[in-house]
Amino acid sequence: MLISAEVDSLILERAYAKINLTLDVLFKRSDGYHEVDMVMQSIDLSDTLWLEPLDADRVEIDSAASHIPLDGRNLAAIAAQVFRRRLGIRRGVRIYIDKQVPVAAGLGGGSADAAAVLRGLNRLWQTGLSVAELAAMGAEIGSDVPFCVAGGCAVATGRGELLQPVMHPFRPYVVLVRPAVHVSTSEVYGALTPADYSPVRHSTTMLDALASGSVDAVDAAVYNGLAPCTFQRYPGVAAMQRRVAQISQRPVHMSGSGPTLYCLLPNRNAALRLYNAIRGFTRDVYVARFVMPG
């Protein structure tokens, strides 16, 4: 870790992962993207980022993680460059990422890091941008970044950048398992046909379920229009889904385009029992909870 010990000069930001509670693909747009309608929810599985000002006019990325780029390809670096360019800032920053969110897992880890950088630079350089302004900046970086700027729960439409915040009382535990399969998001979306597009928006049913605070109601309302395509193209994800369902005797859902799967549990004891059972055959398993702003 190359960040200096001068703690007063550091800005710390948490980068929360997200899961999709619903994901409807509505149609393919003229710009090549797909129109979506999603309910996204932050969970407290997170990366931690430290930002430190540099006198030099450059962006540096550092991490102990061996599986992320430490150059301009990292979304955290891209976010810092977008922020500097948009505001005409010539000062530099060093960013250290403590990586805990699995990479390429359908949990928005890279987007969350980018969002944390935008929030952190806003504090570091005291630029006074609103959450809405930071979210608009984040839309230049990736479709999930605007949601990750604000976090909590939201209905996301358009490419995922148009947000309607949602407040609800539901605070379940989440057990997540990442199969050892690399899923290409672009391949999954590229394989969709009009027959795969959702005729309805499942977000309305999900909002009613969240308001009820019932695990069973939310489980019944979860929908992912990408899951059939991912399961067909990546049999390892489908096999893990069946195995976890057999062990848990609960619905097993997929986040984003996968491969991460998750179960909703009503309490910590139930979550830990399932966590320990899954750890018997894979190490990539996590326990988290829903988090809301504040």
Contents of the next structure:
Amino acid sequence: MLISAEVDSLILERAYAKINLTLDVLFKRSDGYHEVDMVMQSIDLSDTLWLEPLDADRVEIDSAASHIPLDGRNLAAIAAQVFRRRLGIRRGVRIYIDKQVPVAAGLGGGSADAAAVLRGLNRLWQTGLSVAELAAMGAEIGSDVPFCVAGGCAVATGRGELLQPVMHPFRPYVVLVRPAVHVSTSEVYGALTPADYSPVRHSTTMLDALASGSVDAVDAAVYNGLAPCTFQRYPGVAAMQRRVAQISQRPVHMSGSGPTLYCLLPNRNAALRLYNAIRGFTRDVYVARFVMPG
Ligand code: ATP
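Next up, can you give the form predicted in complex with adenosine-5'-triphosphate (ATP) of this protein, since the form predicted alone came first?
Below, the chain from earlier opens the complete complex, with every other chain and molecule after it.
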């Protein structure tokens, strides 16, 4: 049983997964990164992080989840170290991660955890940093971390760290399927050729579609410039896409570099019907909804 003072100092943060509604790779930059243009959207599939102050000057990390490192390589631990170093803080923290977002899925789970730690430490140690300051700190940890600091919907450019928030009223359901295939993000980016680069930014059409609130319009505007490369290199992902398309009779999209695939559904009943149909052949299926945190 925790005494009340301890309860007061425990911080809870939710780390929402994201999907890519659009992902254009524009060109390869001289620093080796690819210049991208993406519409990112938070969904309410989330990890929960607990942050507890430690008397000792160290960062501890714990989770019941397998498949994530429980040491200084965890993105949550890296975020805590960056935060402490940047602010010259010598206090410690223990971080517990209740992992619900599938790992290495193209859903940004690790980036979301890192962003949740930045927000949580800002509260725990009352450092008063703005969202923009936390996002700038997040760019040091990973390209998707700045988006995950505020979440919601945004157009992300640069290597993903330059954000233009988007407000829209569209709250569809999302059914996500994770094929049992390990996709290497760096391998997919590394295999791109100029033929894969987008001559246009699909984000422009997507913003109009989101404002319309129509699932069909958004489905038609979804674009992922990494999908051909992932489907070609990982036939298991392409096979799952065909299977889900056959069952759902709907467009099936891929998030990030994959392997997670998703369908947009207009209401909960339609989402649950599709969820149950897919559960007939895989357990790695999830129902979520677009969310605008805060
Ligand atoms: P990316 O496309 O950046 O690889 P992703 O969304 O596909 O991200 P993540 O779930 O973020 O996948 O995991 C990417 C890698 O980061 C995995 O190899 C995982 O072991 C490692 N990792 C480190 N910390 C975490 C964490 N807190 N949660 C998830 N993965 C983590």
